Structure formats: structure tokens, C-alpha cells
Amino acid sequence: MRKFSHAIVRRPCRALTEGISSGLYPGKPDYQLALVQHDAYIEALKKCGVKVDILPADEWYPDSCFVEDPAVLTGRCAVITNPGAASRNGEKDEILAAVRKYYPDERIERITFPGTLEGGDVMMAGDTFYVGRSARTNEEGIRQFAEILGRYGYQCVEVPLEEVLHLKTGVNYLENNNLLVSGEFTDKPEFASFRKTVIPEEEAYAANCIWVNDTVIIPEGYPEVLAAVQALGYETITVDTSEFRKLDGGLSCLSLRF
């Protein structure tokens, strides 16, 4: 199965060490190690058969390597979001040029104030987009997003969040009706129709895996998640994300796949 042909990534900047962190995973990122890990991440995407567009580091925005948040790219349109974190809001303007390489202006939509939306709160499952209402994505942002999606024949389902930063922190779709879930997502009614693989609490970080053309990329160091995904029949690649984890960042955060 092939779904994605391209990915956009942005190199980590030296200011990465000053990025936003909840402190859940202590310590400041090691910049040089983050670069090595980012290289391995890019190679993993390439092994999955996608062409990777590598954007230069942006020192103005410490968290800018997490390119998933300022845009949502679909098969029919692109949506430039309006990030809810004040220190990251300008990233939406910096990602626009990269998006314009692949989408004409008439198919580039925008979330506008007072709406906020971050791509980490958006999970695509077929023609349905599940959107987490979080500290970064508000009700008005979801309303605008749903209106945009409707014009392109997509559906939108709002999912209230209670514990995690972003929706995809705790739930990720692996295609073929398979869903990885952890924590508060285990019993959410919005996901009742999926075949769920429950991630143990001690490996909850690894719920953030990414499916890329029938291969699943998994954070390194989470053996139960690795075994569970392999048991579902997927090819797997593991990538060390320890330095990005310190900023609450996961595998999906580091690329836009389309």
C-alpha cells in the first residue's frame, strides 16, 4: 500500500535547547545528538519511499523542527494553522513557501484568529479527520477547520482532551482500521469503531508512531510497542528520538507527510 510520496522536515536549530517543555521528560536537548537523530529520521522516511524536502534550521523559533504543527496537508488541500503557543505562532508564516511548492494558492486554506489549531491535534483516518480540543487547539479553530474540510469532501470529528498536550501524543492511526491508543484514549467513544492496540503506561510515549506506506516508524527503546506493531503485520523501523522527547516531541511532530 502506498499513500505518501513526499515529506517536509526542518532541521533542528541551535535554539532547540530553549524549546517548550512540560518537564515530563527531563533535561535539555543535546543539539549535536539531535542532528544525528534527525538524520536517521530522514533516512527512515526515505526507506519508506518518500521524497524528503529538507528545510533549513530557523533560529527564530526553537521548536520549528516540529513542522507538523503549523500546517495540515491533505490530498485535496493544505491548511496553514494558527498555532496556539505564542512562541510558535510565527512558524505558520515560515512554512508557507514550502507548502506552495506542492499546492496552488487556491487550495491553501488558513485558520484565523480567534481560532487556534496545531497539526499535532489532527489525525487523518481515511476521509475523516479527528481533531483534539486542547490547550493549543480551541473550539473556534476546530469550527474553521471543519468548515474547510467540508468544502473538500472531508469529515471532522472533535475529540476533547483531558490529559495530553496533543491528540497524537496518545493516539495514532496505522491504516487498515488499526489504532494505537494509550491513557485517556483507551475508552474514548470517538474511537469505538477502530481495532485498538492499547499501549502500556510505561511505554505511552511510543503511542506516537507513524505509518508511512505500510511501514511503521517506532521510537527506539519501546519493545512492547515494537512487538505489538509487528504482530499486526507491519514492517517496522526504529528511530531514536530521545532529544526531541525532552521537548514533548514525537515522530509525527517531525514531518509533514503527504
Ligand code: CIR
Second form
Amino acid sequence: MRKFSHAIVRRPCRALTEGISSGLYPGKPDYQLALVQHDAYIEALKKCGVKVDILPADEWYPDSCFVEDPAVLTGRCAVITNPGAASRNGEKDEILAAVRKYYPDERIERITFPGTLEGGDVMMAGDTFYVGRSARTNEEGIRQFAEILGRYGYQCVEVPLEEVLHLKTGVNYLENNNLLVSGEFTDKPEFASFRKTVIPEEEAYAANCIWVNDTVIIPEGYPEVLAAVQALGYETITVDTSEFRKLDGGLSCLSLRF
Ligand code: CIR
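Having seen the form predicted alone, could you give me the form predicted together with citrulline (CIR)?
Okay, now the whole complex, with that chain kicking things off.
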């Protein structure tokens, strides 16, 4: 199934080394290696049949290559978010021009203060959007988001998070009712109706895979997840994300797919 025709990415900036990190994966990113890995990521997206818009590096915002967070792009509207991380909030203004290329102004919505929301907390499954209530996405942000989605005929389901940064840090939808789940998401009632593949704790980072037109892109170095996704019948591509992982960034964070 070809669901996505486009993707937007932003090149990592030199200030990437100053990006936000929980310290879960120690070390500072190597900028040159991050560029090489980003090139491979773009190639993987292209292999999945999407046209990739590559935005230039933005040195004002160390985490700006994680373009998933300042916008949510759907089949019916775009939502410019209001990132809860102070050092990232201005990224919402930087992504707007790229979104305007594909969505008319009347279909570009906004999350506004005191609401905050980051795209990493939003997981789309058909016409239902699961939204993590996290340190970055608050109750008011979810209320605004649900109201916007309702106007476009979508549903919104809130999922409280306790342990991870973003919802999609720990749970990702691979279409066909298949869900990758790890840690705190394994038994959440909100996901009871999915066919779940439980990710072992030592490979938890690889819960963040992305489905792109029937191929699943998987971070390199996670053999159990790779085997499990292949056993589900998907084509797979692996991409090394070691430098982004040091900033808690995964495959989904690095693009907007629509
Ligand atoms: C941050 O803490 O905001 C970045 N260092 C990582 C963002 C990862 N984005 C995502 O999960 N969608």
C-alpha cells in the first residue's frame, strides 16, 4: 500500500552536539557521522517511494533535525505544534514554510499556549490519533489537538506516559493492525485491540521503527526486532542512528511523512 508520497527532513546542524539529552545513551553526537547517517536515512525513505524535501540545517535550534516534533501532517490537515521543550519551541516557526508548500492556509492549524504538544507524542493509526501526555505534551495541548482532529473527522485517544520521552519512543504502528510495543506500553488498555509485537527491554530503542509504504525502516543493531518485523512479512531496511540516539532521537523523529 502506498500511503505516503512525501517526506520532509532537516539536515543536522553543527549545534547538534548541544541538543537535549536524557543521558540514557551516553556521549555527544559526532556531527560528521550524523550527516552520513542522515544521508543514509534519506536514501532509505527514497527507496520506500517517497519524494524527500530536504530543509537546510538550522543552527539556532540544536534539535531541529527532529522535524517530527514541530508539526503533525495528516491526509486532511496540518497541525503546527507548540513544542514543550523551551529550546525547541521556535522550531514551529521554522517548519511552517515547508508545510505551506503542501497545505493551504485554511488547512494549517495550530496548538497555542498554554497548550503544548510535540509530534513525537502523536501516533496515527487509520483515522485515530493516539496522543501521549508527557513532559512535552500537556492536557491543554491534547484538548486543542482533539478539537482540531474532530473538525476533520478524526478521533483522538489520550495515552498517559510515565517513563519515556515521547509516545513513539515506545510504541509504533506498522499498519495492518500491527503494533510494536515496549516497556510501559505493553499492557496499556488503549492498545488492547492491536496485534502486538513486544520488544525486549535490551532492544527498547528499536520500538521506534517507521512503516513507509509497506517497508519498515529499523535502526541498525537490533537483531530481535529485525527478525520480528520480518516475521510479520514486511520488507525491511536498516539505518544506523547511533548519533541521533545520543539525543534520544529515533527514526520517526527525523522526518514528517505524509
Ligand atoms: C529532544 O529531546 O527533544 C530531542 N533531543 C529528541 C527528540 C526526539 N523526537 C521524537 O522522539 N519525536
